[in-house]
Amino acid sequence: MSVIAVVGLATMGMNLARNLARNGFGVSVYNRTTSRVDDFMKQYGSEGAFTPAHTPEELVSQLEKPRRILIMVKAGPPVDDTIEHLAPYLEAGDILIDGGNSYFLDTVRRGKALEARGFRFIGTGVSGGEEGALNGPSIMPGGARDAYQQVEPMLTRISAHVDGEPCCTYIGPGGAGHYVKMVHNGIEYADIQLIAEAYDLLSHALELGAEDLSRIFAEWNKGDLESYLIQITSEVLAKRDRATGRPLVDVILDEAAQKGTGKWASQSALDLGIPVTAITEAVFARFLSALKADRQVASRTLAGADGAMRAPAPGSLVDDVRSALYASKMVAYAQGFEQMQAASNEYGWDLKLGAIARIWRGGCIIRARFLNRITDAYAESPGLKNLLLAPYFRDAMASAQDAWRRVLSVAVDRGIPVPAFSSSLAYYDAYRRERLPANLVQGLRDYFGAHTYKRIDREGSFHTRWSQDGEEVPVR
């Protein structure tokens, strides 16, 4: 008998099944297109204790009770379809695990519906891509804790490990696991956009080619910026196109695609009232990149910087961009963690932010040396309101800010768009201001819409009859 089933044998499902088998677990495999089951067994059947299934009834009959089924299909209706495909053959207490990138409110809905039918449901974020799924991802399970306890030995075993600790922990009830994965992906969007802006700025301001930039990113990966994304940036920039002999990055079309998780993170942040400006700018940058035809017309129509500004010293600009990248990265993470805390408060999840940072240190796409700093910050101050207030981040931002401002000056002078860099600095400057111009915003809102305002010198709400007699009146 198998201890777990994997349903859905695309790249992630296939590699998670192989990971489970390599770690000694008996795995039943099933795909609604059954030829994929046969192909999988031919290619990987010798790697472990796999049992093929060609019908849901056959699959369920192969599993130990309570049955544990990991669903790895495309987010959205396919998840609901797969659940309904399997449900007639399941019994009370059986456990369904959705390991795809599902929207967290869909996970909440599914969990309630399945619980009403006697089943248990775990919405699980899985990060690491193809390689991580096979060799050890970061795993973010949420849902019923008793259900998680039934699968914990398997999930912790197949996850990445850092310093002997598994990159897997129980996140919280309901949709908490998928929510944390959503924010993870939002931070990933911001991180990638910041890296792209650093590449673009150095490429155009200093006229550096991909080979030179590859060496710069490789050097950065030896310091505080050490991370999976910085590492693979160096590798992507070093790759040559076999057909043309040019750097491959130079022949890739400049249209960035997305699957929606970054957009979901921004939408949720708007609902919660949390300013995740770095993530949102990264999402907008992808939208703007998709307007390729429009940009081609605009490039021949709209005026820009004339390029006559004094060229910066190459070494100093490279160092400045490194500092700006690190500072902006700190802002993106601070915003993401603030968003998770707000969601935890809103939905009653009791998220452990330090534990989340700890399981992101290995396996996942945003794994980085930087995450140790975040783990330490929450260990020292569990109630920390914003990462930027922790001593390490406070001091690092202070050290980086002059370089950060110089980088933006160079970018503006040369007409090089750096939306994530600039919005991150704007957030930092706004967050550290005791008084913002929102007082004028409230005055204007009160003038045209009688929305009221509060005063700095006494309690209560007030409205001024601006266009009438000019009198201020208290509002109950």
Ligand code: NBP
Given for the second form:
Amino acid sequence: MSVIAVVGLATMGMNLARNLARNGFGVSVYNRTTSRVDDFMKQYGSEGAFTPAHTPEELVSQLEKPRRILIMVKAGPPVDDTIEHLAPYLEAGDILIDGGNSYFLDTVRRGKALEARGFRFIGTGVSGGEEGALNGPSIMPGGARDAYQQVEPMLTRISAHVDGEPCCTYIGPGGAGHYVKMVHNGIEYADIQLIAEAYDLLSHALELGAEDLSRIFAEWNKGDLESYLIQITSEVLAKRDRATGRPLVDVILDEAAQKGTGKWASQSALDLGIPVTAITEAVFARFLSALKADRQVASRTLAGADGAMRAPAPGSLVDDVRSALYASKMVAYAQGFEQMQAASNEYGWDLKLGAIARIWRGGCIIRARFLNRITDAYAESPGLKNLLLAPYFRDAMASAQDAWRRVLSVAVDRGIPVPAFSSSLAYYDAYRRERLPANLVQGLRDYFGAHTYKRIDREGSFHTRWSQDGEEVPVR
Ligand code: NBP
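To test you: the structure above is the form predicted alone. What is the structure of the form predicted in complex with the named molecule?
Let's see the whole complex now, leading with the same chain.
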């Protein structure tokens, strides 16, 4: 008998099944297109205690009770289809785990529907891509805690480990696991966009080639910016294209694709009223990149900047861009964590933000040295309102900001688009302003729509009869 099944043997399912088997767990494997099961057994069958299944019924019959089934299929209707194929053979108490990138409200719906049928459901985020799935991902499980306890030994064993701690912890009930994974992916979008802007700035302002830039990123990876994404940026930039001999990055088409988790994170932030500008700018930047044909026309039509400012010294600009990247990244994480806090309040999840930072230190795409700083910040001050207010982040922003502003001046002067850098700085400057121009916004809204306003010196709501007698009247 197997202790767990993996359903869906594409990239993620295949590698998670191998990871489970390597860690000594007996795994049954099944896939809708059953030739994939046979291919899997041929290629990896000797790696561990795998049992192939060719029907849902056969799969369920191979499992110890309560049955534990990890579903790794394409997010959306395939998850519902898979559940419906398995359900007729399951018994009360059996546990279904959806490890794909499902939308968190689908997870809430599925959890309720399955509980009503006596089954238990865990919606879990899994990050780390192909390599993480095989060697240790970061795992974000949500749903019924008692169900999680039944799979905890397996999930913690196969997850990445940092300083002896597993990158897997119970996140919260309902859709909490998939929500946190969604914000993780949103932060990943922001991180990647910021890196792309740093690359663009240095390659245009200093006319550096991919190999020079690769060396700069490798150097940055030795300091505060040390992270998986900075490391692989250096590797991507260093790669030469076999066909043309040019840097591969120079022949890759500049249209970024997406699968939707960044968009969902932005949409949820809009619903919650949380300003996650860095993630949202990153999503918009991908939309803009996809308008390649339009951009080609505009590039020949619209005038650009003349770059009249004094040229910056190359060394100092490289250092400044590093600081701007770090400061913008801190803003992106501060916003993402604020969004998770808001969602936790809204949905009653009691998210432990410090623990989430801890399980993102290994295995996942945004793993980075500075996640320790986030864990420390929440340990020191569990009710922290915004990460930027924690002493480490406050001081780091203060020391990076002059460089950040210089970088934006260069970008504006040269006409180099840096939407995530600049929106992060705008957020920082707006967040630290005691008084914003929303007073005028309120005045205008009251003028054309009698929407009323509050005053700084008196309680209550007021309306001014702007275009009549100009009198202010209190409003109940
Ligand atoms: P895909 O997202 O490419 O999905 C392919 C799998 O879904 C195959 O096993 C396929 O079966 C199955 N499937 C489909 Br499509 N429609 C189905 C249906 N109606 N009923 C049953 N099975 C169906 O696989 P993946 O890249 O391994 O990702 C799996 C999940 O993990 C996704 O939610 C993904 O977003 C998430 N994820 C992926 C990564 C990554 O790096 N790839 C990282 C983190 C999370 P078939 O063989 O019969 O077509």
